[in-house]
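Presented as structure tokens, the chain that follows is alone, the form predicted on its own.
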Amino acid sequence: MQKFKIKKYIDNSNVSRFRFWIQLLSFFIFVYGGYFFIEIGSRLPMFSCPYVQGSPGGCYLIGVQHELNTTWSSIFSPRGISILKSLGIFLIFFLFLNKAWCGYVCPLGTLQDWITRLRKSLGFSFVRYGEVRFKKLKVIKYLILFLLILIPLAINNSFFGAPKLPHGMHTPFCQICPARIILPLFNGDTSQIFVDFTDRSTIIMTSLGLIVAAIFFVGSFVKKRFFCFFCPMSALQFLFSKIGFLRLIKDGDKCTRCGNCSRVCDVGITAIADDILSKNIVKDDCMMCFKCVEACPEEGALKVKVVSFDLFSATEEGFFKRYGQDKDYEGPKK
């Protein structure tokens, strides 16, 4: 009986408010935690940027770019074991939260949500991508992921007789990542706002970094989770999402395709409503915020599970408790 009461309480809870406080705590830890001697690791599956002086850890992407900046012969040597070890550490972190690292922990994702709150408070509407453009955008994050792997390799290795790339592109994604420029600002550090004139390649890459940071702010103001559509970390996470302990499950037989779930989705995933065949409903743009589960009025149609344990389920009672009684709570709107 006590177990049933706890489950009912969770199913009727306002997970979005819980998420807000988790995001706030996570932002504090991953921007200022180093000042409090917190050390988490350097292979994290989200943007914990080592360029932030107070960061207690590092993003896996910067590590893998450094590791791949070597020769083929070195990769197929004991150094290759180190690369695989780094991937293993990344996967261990990733397994526990799956893509919820994006929705609950990533400082850059949290910053985008705060910008959305600012836009709403100012009364500006946001834009959504059409279905055709939405599908085309999916390709970009995978292309960026491919390039951040290929470019470091191409600095020390010639592909098909082509000249090697300049060393100034040694960490190509970090050089253009908005986290490198924006997150240090929360520590009063403006040292990353610069153009490096060492050589032509660094001039180009650091200039692109400033441009991308500016686009990040503008894009995040007019589009929810704007940068997440282009994030290579999101692409990398999706490749391993099926083995994550945390899962978003759909029972298509219980779905009435009302569309509530897709309307509340910050990245506008329509498949969450339209796909009634897939059990695992996590898509490559999903950040596992679980707004869709909150907005679903059908008993058990959507569930959050930890492996096989039912953690949070859609219920009719929970739906009306969240959207029917709380006037300040943003419900699914057409």
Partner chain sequence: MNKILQNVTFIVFLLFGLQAISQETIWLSNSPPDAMKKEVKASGMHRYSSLISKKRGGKTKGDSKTKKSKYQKNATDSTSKKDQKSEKKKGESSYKRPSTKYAHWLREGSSIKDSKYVSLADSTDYQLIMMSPEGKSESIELVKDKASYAKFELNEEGYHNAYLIIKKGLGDTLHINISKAELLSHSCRNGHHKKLEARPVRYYPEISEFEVIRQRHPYEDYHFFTSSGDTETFKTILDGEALEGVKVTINTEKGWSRTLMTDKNGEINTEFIQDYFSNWKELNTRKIYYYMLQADYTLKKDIHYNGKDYKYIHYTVTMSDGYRPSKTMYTSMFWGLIIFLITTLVSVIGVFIYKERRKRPYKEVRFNESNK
Given for the second form:
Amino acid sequence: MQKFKIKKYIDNSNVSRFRFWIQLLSFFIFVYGGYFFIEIGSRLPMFSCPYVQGSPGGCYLIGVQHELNTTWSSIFSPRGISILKSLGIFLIFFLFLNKAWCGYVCPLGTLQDWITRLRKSLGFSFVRYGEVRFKKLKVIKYLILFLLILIPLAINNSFFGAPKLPHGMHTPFCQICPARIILPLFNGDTSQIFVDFTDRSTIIMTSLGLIVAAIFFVGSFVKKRFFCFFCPMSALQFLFSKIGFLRLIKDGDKCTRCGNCSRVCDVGITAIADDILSKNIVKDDCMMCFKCVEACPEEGALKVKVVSFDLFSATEEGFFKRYGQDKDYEGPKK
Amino acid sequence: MNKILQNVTFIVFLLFGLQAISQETIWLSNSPPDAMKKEVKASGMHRYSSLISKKRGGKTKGDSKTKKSKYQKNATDSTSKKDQKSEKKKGESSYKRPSTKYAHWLREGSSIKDSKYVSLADSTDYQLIMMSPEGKSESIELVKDKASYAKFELNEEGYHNAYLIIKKGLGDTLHINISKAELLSHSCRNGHHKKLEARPVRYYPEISEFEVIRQRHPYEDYHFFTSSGDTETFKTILDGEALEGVKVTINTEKGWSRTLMTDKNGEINTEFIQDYFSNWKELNTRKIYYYMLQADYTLKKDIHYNGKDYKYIHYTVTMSDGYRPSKTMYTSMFWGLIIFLITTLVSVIGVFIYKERRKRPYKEVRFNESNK
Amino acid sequence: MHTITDNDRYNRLKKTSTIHYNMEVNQVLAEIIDDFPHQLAGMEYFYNKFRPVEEGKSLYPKDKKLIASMCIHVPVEIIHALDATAVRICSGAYSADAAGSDFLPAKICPMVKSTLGAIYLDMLPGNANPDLIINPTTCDQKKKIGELDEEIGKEFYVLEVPPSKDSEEARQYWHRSVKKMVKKIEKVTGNRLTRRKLKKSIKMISRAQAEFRRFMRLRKNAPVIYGKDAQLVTNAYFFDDIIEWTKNLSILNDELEERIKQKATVVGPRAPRILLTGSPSIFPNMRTPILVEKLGGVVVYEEFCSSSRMLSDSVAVDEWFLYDMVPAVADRYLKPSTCPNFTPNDDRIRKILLAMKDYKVDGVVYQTFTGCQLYDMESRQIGQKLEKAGYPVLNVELDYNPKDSGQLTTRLEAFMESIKDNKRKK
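Moving from the form predicted on its own to the form predicted in complex with the partner chain:
Time for the whole complex; same chain goes first.
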């Protein structure tokens, strides 16, 4: 009976509020944790940027760019095992929370959520991508991921006889990443706001970084989780998302396609509502915030599972507690 | 008559003193002699140069990243036979691959410009020691060549200290020349673990009684490299205690030098003046300008060495490092802010226009009106 | 010479129709209440709701405007948020059907004729006098009524509903349509739509839906309430005050929970559990459920727009501002809708199959009104899919004419017998 009560408590809970506090805690840990000698690891599956002084670890993407910044002969030698080893460490971190790293832990994601709160409190409306634009823009994150793997390799090796890229592009994604410029500001460090005039490539890359940071602010203000749509870490995570331990499962038979889930989705995924055949409903943009499960009024249509153990399901009771029932009414008990 | 005697004595002493001063000051330098330039890949950031090995892919953990060097074809294998055998590192597979050798060359002289590459005479009594960041002794050997150099490997991450101690008796003074080098082994690809751990600088009174160290900046990490315009603090230490009143001379590749006396904490603060002003097209941000630091101190102490008695010990400690052009030369926060603000403004206006346009009924389907 | 003016004709028609209507209502109520054992105390409120109202009296508050709707696709939350009363005037009265036939061809859906007649003769439930009638362009017959507004003498507002619900264009079209409707109602009522009022309205309707879901959950178990009673409950939602309705449904639910504990069912365990679907049974046209239950079965689920479809699917809002609330409300009325007026309508068969499983249904009775093309056309597909899944389906065609019951009874009887046989064999 105790287990049943706990499950009921979880199913009725307000996950969004819980998520707010976890995000706050994670932001504190990953932006200031280094000052308290917290050390977590250097192949983290989200933007725990090493340019931040107080960071307790490092983002995996900077590791990828450094490791691939070498010749083919090095990669295919036993030294290349270190690339696989760091991928392995990344996977060990990643598999536990699956894409919930994006929704609950990533400091850049938390920042975007705070900007969204600001927008809400000011009363501005948001922007949503239409279907056609959604499909077209989705491709960008894969392109960025591809480039961030390709460019360090092209600096050291010549592809099909083409000239090697200049050394100034050594960590191409870090140079354009808004986290590098924005997150250190929380440590009082403005040193990343600069244009590097060393050579042409650094001028372009650092300027691009500043442009991206400016667009980040404006975009996050009008669209919820603007940057997450273009994030290469999200694309990388999606490649392994099917084997994660934390899962989002949909039972298509119970779905009425009412669209509540895609309406509340920050990223704007319509497939949660429209796809009634897939079981694993985590798409490449999904950040596993579970707002969709909160908004679903059909019992058991969406479930959060840890492998096969039900953690949090959509229930009628939970839905009405969170959305519908208002204590103003002289309605009798539920 | 007395005056002449005085003058002569003075001159003799001067000569004597000059001779004492002009005793060979040997220091360990990172830059290779021209003859060896082709076999060496200088990596100024880490304060050592690596000898290019003929075998491919041979790098151990903790090494710098290398590019495929076009000098590789011409590399002469200057490694001795016994180094060809690889060593098993703990935790790694038993694949035998050659490890990287690094080198520092011996130079003699008190100014960088005039220092020559020397080779140590066979009769010279020397000690060559390398200490790891954990304080353990590591292997280092002196290769006697036309330009001798110390050859070593770096297997741990952190600052390693190399000491070349040459003792020479002259008159009643024992001259001890300690050439020190501080080497940093770090590679970003292995992650950044103890970035903010305030590691105290290591010094080893048991190896050398007199030593000079560069004080670390607060929150300094392994990516630090002196830039021109920075102020560095050096401290002299005798028998583990700070030593006041030591004359420290710093002279740079560019030609300027400075002499300071240590204060009661044994420290001197010296600013590396901004002396690199180049047209930004010719700017080379990777160019490292070397400096050499020399500290002299004479101690009145009775010591017995090599069968002789000496009344004085004259210590000379040398350390060489470099500085880079400062970031202010080639980065601009002003331009950065301008770009940021302009982009923000343009995007805000863009979003506003988009929202206004959406209020009108849209006519998004467009047809091709050409007659065909 | 006493010439018979139009006005005279109208008054006479109204008088006779009213008498017939009252007779009809009383007769059906008598059948529902008296012909069955097992009276539920909670149903008293709902029975009384349907008793004919005295002429001149109205069930609705006089200080509010009354907006009538002809379909479940009209977003009721918005009407309530603008301080107006919402009444759904779809009519099941045969007496009004005759009147409506004057304006429409013979082979038209009787519900549409009846509704038109009721509007014309002011015989709307609770003596409603609508200030505006919202006519959504859903089924063909309903669509065309709007053109008769001058003849009927009432103001119709055409709410444009897209014929498909899957495409992005349809959704955008529907959002704009709803926004236009909001503007129209604002003009009629003279109020402005505000955040607070719409939020309150959404929550009020959500509350009602929660209570209804509880009601349906209770019907999943042993049958403690007849389908005829359940349909009266949902039919009362058309015109009742929502808060009162919710309160009384809650009381009824409590009583049902008691009965479940005491195992006081209304039929035996072997009674065939029937699912009704198709053209909606609206009071007083309750022949099908009454007949099914008189023949020993029990209706456990109705997939009608007068029943479960009206009260399922709740609104979820992300940001409680009008720019999100109004589209959220609009979406709720479009996306999960299983009305056959949308094409394709796969959601309906999925819903029915899910209900078959959840409510342990034995057989389906699919009723179509004469002239209702949409339900008629879907009956074939749905019938095939249900039969493939192994469930028996009975297709019946109905009219509002009460004298048509003979054939219906025979067919239902045969159907129920075959189900009972199958159950016994199992």
